[in-house]
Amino acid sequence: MRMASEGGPSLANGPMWRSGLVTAAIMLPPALILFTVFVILPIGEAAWYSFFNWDGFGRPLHFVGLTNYLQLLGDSAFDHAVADNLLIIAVSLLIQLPLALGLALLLSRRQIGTAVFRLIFFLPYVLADVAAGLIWRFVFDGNYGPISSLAVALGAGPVFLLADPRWAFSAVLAVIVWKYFGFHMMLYIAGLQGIDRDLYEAAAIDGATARQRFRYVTLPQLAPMIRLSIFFSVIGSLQFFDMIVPLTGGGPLNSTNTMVSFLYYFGITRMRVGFGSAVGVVLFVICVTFAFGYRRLFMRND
């Protein structure tokens, strides 16, 4: 009976052994060359490109080095992108994702109307980030804006904050925060309905208070999620791009560019592919190191 219950999992186990190798064998080459095609060969290609004066046409010849990089580090306009993503992400952490928990604890009960206000609040989301930026560009508009209308018919004059290097990032920041904080709301909405409610009855009973019991219940089982969507809410500040192009277009004088839109005005569209790839790498450098690091110190038991 020993040797026979011994050998049984043994038996058993191997057809499964197999047949997962063979899952496996099937399944993961395509997804292996996708990720290899579309991932792997352009961060190479781009890295190899950083290190060349090339202008997109033919072959790179013209090896530099390291000039490229070192442009940056001298580089005025570069450092004032690098800035205001910085700024992007000081806005996102301190405004835009306490206004969506805020937000969340209103809207997370099951009332009349709150999935109405889930709805309003969650729709800019959904729009797409160009035509975002295009519907901001004419509010912001100088001319016919219905902002500038109404410092018109208060007697203030025409207001021109696109055109003002002083206001036109805090018009940016604005637009970010109406457009993104609905995907945290509801993140947060999503966390806050999976606590189980006999935490707070249990609470309640104990006598803690409203406040005590957001800070030793809610947050608590609510910290995965929060964690998740301040690492949602950094990398995407640091890959901002699709809503500069149409709402600024990195100006006036280059005081709304941000690495990505950098990249592409300073690199692609002057063809200047050798210097734009450099700022590429530097950019995927510093979320891979974000990504990595973040996900070791705080979501290793996420």
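Since the structure is predicted, the reported quantities are computational estimates derived from the model, not experimental observations. Positions refer to the first chain, counted from 1. We call the rigid core whatever largest set of C-alpha positions still superposes within 1.5 Å between the two forms. What changes on going to the form predicted in complex with the partner chain:
Positional change of T289 between these two forms stays under 2 Å at the C-alpha, relative to the superposed core.
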Second form
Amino acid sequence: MRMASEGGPSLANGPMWRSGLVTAAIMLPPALILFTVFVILPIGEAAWYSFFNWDGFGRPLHFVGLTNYLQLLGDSAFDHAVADNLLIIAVSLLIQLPLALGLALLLSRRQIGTAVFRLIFFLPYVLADVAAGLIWRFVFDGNYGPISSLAVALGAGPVFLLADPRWAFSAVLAVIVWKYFGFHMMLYIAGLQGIDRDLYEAAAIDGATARQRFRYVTLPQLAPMIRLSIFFSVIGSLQFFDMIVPLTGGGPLNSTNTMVSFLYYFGITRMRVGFGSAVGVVLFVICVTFAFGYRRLFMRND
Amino acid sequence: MKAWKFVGAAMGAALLVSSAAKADVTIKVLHLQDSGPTLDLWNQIVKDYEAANPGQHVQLQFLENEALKAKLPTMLQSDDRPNLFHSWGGGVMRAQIKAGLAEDVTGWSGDLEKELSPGAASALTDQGKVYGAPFDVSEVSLFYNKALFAKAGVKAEDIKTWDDFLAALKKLKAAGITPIICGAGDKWPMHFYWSYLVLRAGGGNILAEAGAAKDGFKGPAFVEAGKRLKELADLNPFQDGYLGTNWNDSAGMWGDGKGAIQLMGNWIMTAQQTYAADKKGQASDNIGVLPFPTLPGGKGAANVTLGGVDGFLVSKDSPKETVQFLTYFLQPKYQQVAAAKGFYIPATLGTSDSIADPVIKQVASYIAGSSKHQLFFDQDLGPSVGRVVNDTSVAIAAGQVSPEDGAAAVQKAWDER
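Show the form predicted in complex with the partner chain, please, because up to now only the form predicted alone has appeared in this conversation.
Everything in the complex follows now, all chains and molecules, and the chain you saw is the first one.
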């Protein structure tokens, strides 16, 4: 700043990039240092630890090369966790997002009551994940939960959804849809409200049916928002963890682990920091590949 | 004159420093005690200690069992580490000692070593060095509900062998009673079955033998244990949804009288009150206890016991006052109260006569008469192998893994540790 003022008005006198450089020299380091210390270094550390058999105490000394990665490849619990992640993605894209879009179409118009419904549908998203998990653990509980009570009232025996390896993950998926559809609905409502009314008017004048208006006006106009919500949805699905712990703890029989809960239960609680780091690296590579690939392919112009 | 002044100043400074150091000792204790009455006693000890030692402060910090296991490695390597932290001994403790996170306190306090029963105290030592002290000893036994046994016509004294045990389960089931409550959602409660079956099949030294031999964990005792566990599970003796029940809930269910038997450490006696719906649980005179049954043809006798100690390790660079407090904490005066009120079986000598509760007295006599008190498998084998044992036990019971594959999984974890 001083330099610029001493040399007279910088815009007229020196080349513009110089003042830009000064600004960069002052403004960039704090952000860069923070980013390096809290993002780049931990990633690098995790990558480094993943080559060691290390229990987290002291320093990693026992170098094992790629052993942790090879163990990961042959681990059926990890395969299951990956499959569960893929299921979450599928359910998010095929059920959650269409549901969110449908509700957004209903609630985007300013009518009496829409604000209330928006609030109601958005509430699950506001709730802390752990709290939501505990609530649903109770709902699914075979002894006291309402679902089981209903089953008993209908003449069936008590149902223990979260204790049954065949059903536990379906229950988790239902909770995921319930928890996050409101967030995507809000994204879509915001997108819908940004669409120019004139387009609909013009389409109506041209004789477009409601269906045609949706197909040729709403969808193309909303496309950037849909691409964004798919992006959030997939990344969120890949990193899903918080609600697994209170709901099932990854059980029964490791049937409801995601990659991150697998990392936690098989890496951290077993004090196998090297192995856990290897999981983290694999997850990181998957997420980064998806994020860059997706942005490059679908979000170039957004 | 100058010299005198200097000496005076030095003495003054020394006084200041030492009084400042004395004034500000805080001993942080990380524990996992969740029973209210026990904590009341512990808080009283802390209060008395602080009153008797002006300038010293003791902070009790609570962490739940699983959270403690997950957070401890990070906590111990931070500057804000606790001075005393909960330990069960075994593989985790050895890893902590190897990494230099526990302080060698041998000889810090002559009284500490005199206070404790030598067998229990040895659990928190390594290669002759003392790193902490246990406050209790525990044993896993079959706890049963006397009223429910009577209702089904099961006589506890008839249960000696595995076949007797299975017969009793069938009788209970026929009477419409859930025979066994097990918190298999947390996995370790199920590993008690597998562990005891291994001990009954292979004898008291089976873990040491298996660890020393090549493919030792694939040996006949481990496969036999898996087969017996499957045999048990095939009777469907557990409560509905047992695979999703966590241990706290299982203690509550048993306290509520929803099932007859729970294979658990003697801490069930307080836990079943804490987690029961009415906070009272089963009255002590309705609870009976049995040793785990023997296996026909097995090498392990009924007096090979499974259990452990709970205690505190001293963390690196802790002040000397830490051991002073630990010694104070463990003195008979206080631990007799814990014994009398049935909180736990203290490791402190001269407390056994104070045990009033007949059930706990019975467990204490099992420990006293034990030919080998094997530490919990998941603690003894260390966290990475221990958790595989827990996983495997549940998977065998649920029929997901065969006894042979289960034993092989443990061996694999042992080789990879």
